[in-house]
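Only one chain is included here, represented as structure tokens and corresponding to the form predicted alone.
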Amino acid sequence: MGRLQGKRVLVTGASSGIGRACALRFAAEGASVAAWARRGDRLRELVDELRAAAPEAEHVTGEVDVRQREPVFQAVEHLVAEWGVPHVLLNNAGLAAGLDPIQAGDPDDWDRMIDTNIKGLLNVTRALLPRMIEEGRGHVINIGSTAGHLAYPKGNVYGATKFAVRALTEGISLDLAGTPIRVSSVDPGMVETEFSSVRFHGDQERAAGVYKGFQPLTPDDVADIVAYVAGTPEHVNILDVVVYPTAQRNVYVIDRKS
């Protein structure tokens, strides 16, 4: 029996991307999943695929947005009544929007990124850290990004983001100091999912030549690490991993074939 069998793992922007890959290997791993995302007709489409991972498990789902505030405490208030608290609370939810330098940028793209990746990232865990605490276990996973460690042109905006996920990651960590509670970052490099689709605003084409000429990693390259670490032993917690394709060696340095 694995360690997160019989466990309650609450994903974050489960609806696509990584965080659909994650809420499917947690199930696979035994583990009951509650499924947040904005996009209600993905997530009935997840539960399904969550059921027939995990039959034994109860997998739930939630139409929440993690950017505003008060939905999102109701939403934990709901699911701790009904389903329990999580062991498990994996930060995924984040976008990036828009590529431009600073004096360019649109300052909707940047209310939408610092909305998401920073504030919601906060909410969802100032409302749950209190819950876990009581209950004397529990572990705080934040999916951050390698444009946490090195900013490069144009990234202005969401680099900053990702910078402030890694530095809450360190300071929550430090925060729960003397409790059980384990916390760690997850930090990807290029990973092919909607993630540019969504930047360029929907141009499928400028998002595809992104990847071009490399293999990038896989949603489900990423769920393989986050399941290894929230699998580790009580006792140790990873505090932080960068993983990259085997073709990208930091923000810049990519082998392209032409």
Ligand code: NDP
Contents of the next structure:
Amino acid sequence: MGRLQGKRVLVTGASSGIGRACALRFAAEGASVAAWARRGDRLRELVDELRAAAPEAEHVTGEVDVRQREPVFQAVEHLVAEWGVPHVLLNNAGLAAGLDPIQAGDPDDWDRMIDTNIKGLLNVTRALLPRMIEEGRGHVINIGSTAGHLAYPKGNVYGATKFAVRALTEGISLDLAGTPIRVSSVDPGMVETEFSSVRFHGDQERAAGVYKGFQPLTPDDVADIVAYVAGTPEHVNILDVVVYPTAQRNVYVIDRKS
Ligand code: NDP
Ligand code: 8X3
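If the structure you just shared is the form predicted alone, then what does the corresponding form predicted together with this ligand look like?
Below: every chain and molecule of the assembly, starting with the one above.
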């Protein structure tokens, strides 16, 4: 029996991309998944797949916008009462909005990124951590980014949010010293998801161009790593994993064939 069998995992941003792949991977490992995102139609499709992957587990969904602090706290209370305290919280919900020099940036885009990637992660983590501490177990896994390790032109605010996620992973881990709660970060390079379509406000052609001429990571590649991190023995805490596609060596060096 694998270590994730019978565990409960809360995945934020489960309606697409990395979060969706992680939800399916956790279910395939025998875990029960609470899948949160804003798009309920996507979540309803996902839960059918989760039930097919792990019929014996108890999968639930939540239409939760991680930016809305009070509803997040209420959703956590409801989840804990009806389903139980998650063993793993995967803080994945996030986005980039825009790719412009700061002097031409849209402050509304900045707000969305800061409110989702930093404050959304904090909202869910703050609501859940006391319950994990009471239970005497838990694992918080944050999806960071290689953009949180090296700034790139026009990546300004997105990169700042991911540098913040890295700082929060370390800071939360330090604050939890003396508890058994583990804190980890998985920081991918380029992964083909809806990320670029969201970044370019629905411009699919521009989004497709981001992944042209090389093989990017897939959401399943990242889910493999997240499942590994979550499945290590309880005395092992992987603080940070940085993963690139082989064709990408840092945020600037990408071997594009066309
Ligand atoms: P997607 O756009 O495919 O997925 C993003 C997910 O986040 C969706 O499920 C979306 O759901 C959810 N989300 C966005 N805003 C909110 C919100 N306010 N409340 C709740 N959920 C929200 O992109 P990815 O899978 O690529 O992105 C997932 C994470 O991975 C992000 O944190 C991103 O920064 C990070 N990342 C991505 C990389 C890439 O190259 N793709 C590389 C490194 C890191 P919904 O819209 O239904 O709410
Ligand atoms: C997403 C990776 O390089 O597009 O976090 O910013 S990148």
